[in-house]
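Below, in C-alpha cells: the form predicted on its own, a single chain.
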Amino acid sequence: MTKCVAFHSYKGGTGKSTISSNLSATLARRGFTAVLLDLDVYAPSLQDYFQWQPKKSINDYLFENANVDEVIQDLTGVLNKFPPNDGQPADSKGKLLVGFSSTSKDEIYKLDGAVRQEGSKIQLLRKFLMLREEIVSRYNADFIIIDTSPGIRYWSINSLAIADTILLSLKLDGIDLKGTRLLAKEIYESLTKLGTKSYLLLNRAAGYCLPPSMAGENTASTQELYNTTIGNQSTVISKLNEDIGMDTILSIPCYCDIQFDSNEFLTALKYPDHPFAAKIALLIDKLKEI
C-alpha cells in the first residue's frame, strides 16, 4: 500500500526540500519506489537542488499538455554518485522518480489565475488527484513524497489533501510556532477528520553545535545561554504538542556544517556516517510504522 507524505510549513526556509529530497533517495538506496513531487508550484526548487532540466513538468499535466509518463523522471542513477554506506550494495529493486513544478514565471502566472477560474479551478483539482491516482497503479510506489508551497495557499492545501500523512516542518522561532497554531486550527483539524495523521517535524533545532566548554569558549555567560536554549526547547515543544494536539515524530538539529555547504546535495547519502542520515534513517522507521 502506498504511503503519502507531504512536507508543509507556515513559512519558507524551514527545509522541506533539504529533507524530502534526503528522505527519498534514501527510501530508493533501500529498494523503495521512492516518487517525490515538486509541489511548491509558487518557487519550485528542486530543479536547482537535482540539476534536472526536465522536457515536461507537472505544470503540463495539469494543462493536459503531457501524460504523466513524460513527466515523472527517473533518477535513479544519481544514487550510483555515492557509495553506498559500509560497503554493502544498494538494493538494486529500489528507484527514484521525480515530478517537477516549472520554473518558468509564465507557468506559474498560469496556474495562479487558472484557481481564480471556477471552472479551471476545478479540472486543475480533478488532474491533481488523477495524478497520485496514476503514479500509484502505474510505478507501484511504495511512498509519494511531497514537498509543498508554505503557508494556506490553494497549491498547498490540495497538497495537504492527497497526503496520508502530513509533517509540518517548523523552527523554534516566534513567528512559526504561531504559524503552527494557525495551520494546525485553520487546516489540520479538518484534514485530521478525514483520518489524515500529522505530525510536527522540529528542524533546525538547538543541540547539535558543541557547547562552549567544549568549544574552548568556555564563560558563564556563554554556558548559561546554552543551557538555558536546550532547556527552553523542550519546554516550548511540550506546550505546543499540548496546545495544538500533534505529536512531535522527530527532531533534526542545525547541522551548521551542512547549512553553510553551498554544494549541499543529498547529504545523507554522499555522508552516510553523518549524524543527519542517522535522522533520516529513523524518519523512514517512523513512517514505516504510521
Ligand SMILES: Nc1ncnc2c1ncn2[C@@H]1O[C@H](COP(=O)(O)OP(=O)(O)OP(=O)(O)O)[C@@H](O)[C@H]1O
The other form holds:
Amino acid sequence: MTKCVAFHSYKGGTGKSTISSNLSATLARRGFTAVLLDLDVYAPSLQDYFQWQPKKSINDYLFENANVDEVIQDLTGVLNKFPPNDGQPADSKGKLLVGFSSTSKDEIYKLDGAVRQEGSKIQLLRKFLMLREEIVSRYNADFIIIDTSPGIRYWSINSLAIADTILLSLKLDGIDLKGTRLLAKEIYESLTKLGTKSYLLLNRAAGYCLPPSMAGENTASTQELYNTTIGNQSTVISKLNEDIGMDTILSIPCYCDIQFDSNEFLTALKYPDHPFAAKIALLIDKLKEI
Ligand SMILES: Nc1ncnc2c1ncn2[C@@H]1O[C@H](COP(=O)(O)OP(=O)(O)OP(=O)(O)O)[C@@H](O)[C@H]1O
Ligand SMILES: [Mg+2]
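Same protein, different form: I have the form predicted on its own, so give me the form predicted together with this ligand.
Everything in the complex follows now, all chains and molecules, and the chain you saw is the first one.
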C-alpha cells in the first residue's frame, strides 16, 4: 500500500525540502518506488537538489495542460551519479519519480489567482485529488513524499489532507514553537481525528551546530557532542511533545557543512557516511514502522 508523507512547518527554512528530497532519493536507492511532489507552489526549490529543469510541472497537470506521465518525471538515473553505499550497488528495483512545481512567475500568479475564485478552486482541488489517485494506480508507488510551503497556505493544507502521515518540522526557537502550537491546535487536531498520523521532526534545532570536520568523519565523537547538547535530552523532547500534543519522530542536528554550503544537494547520497545520511536512514526505519 502507498504511504503518503507530507512535510510541513510553521516557519520557513526548517528543512522540509532538504529532508524530503534526501529521504526520497535514499528510499529509491533502497529499492522502493518513491514519488516526490513539490507542493511549495509559491517558492519551489526541488529542481536545485536534482539539478533538473522540468518541461512540464504540477501546474500544467492542474490546468489540464499535461497528463500525469508528462509531469511525474523519472529521475532514477540521477541517483547513478552518486557513489554506491558501502561499496554495494543501489537496489536496481528502486525508482525516484518527481513532480516539480513551476518556477515561472506567470504560472505562480495564475495558480494563485485561480484558487481565489470559487469555481476554479474546486476544479483544481478535484485535479489534485486525481493526481494522488493516478500516482497510486499508475506507478505502484511505495511512498509519496510531499514538500509543502510553510504556514497555513491553500496547497499545503490540501497536501496535509491527502497525506496519511505528516511530519511537522521545527527548529525550536520561540516563534517557531508558538506557530507550531497554533498549527497543532487549528489543523492537526482535526486531521488526527480523521486518522492522519502527525509527528514533530526537530531539525537544525537552535543551540548547537556541528562543524564539518566532526560531522563528516568522526561519527562517534559527533554523536557524543550531539548527545551532550540536545539530541538525547529526553526531558526537552518529552516536554515539547506534551506542550504540542504530538510525539517527536526524530531529532536532526544542525550540521555546519550543510548549513553553509552555497548549493543545495543530496548530502545523504553524496556523502553516505555523513551522520545526516544515518538520520535519513533512521527516518526511513521509523516511517516503515508507522
Ligand atoms: N540538519 C541541517 N543542518 C544544517 N543545515 C540544514 C539542515 N537541514 C536543512 N539545512 C539547511 O537549511 C536551509 C533551509 O532548508 P530547506 O530549504 O530544506 O528548508 P525548508 O523548510 O524547505 O524552507 P522553506 O520553508 O523556505 O521552503 C538550507 O540551506 C538547508 O541546506
Ligand atoms: Mg522548501
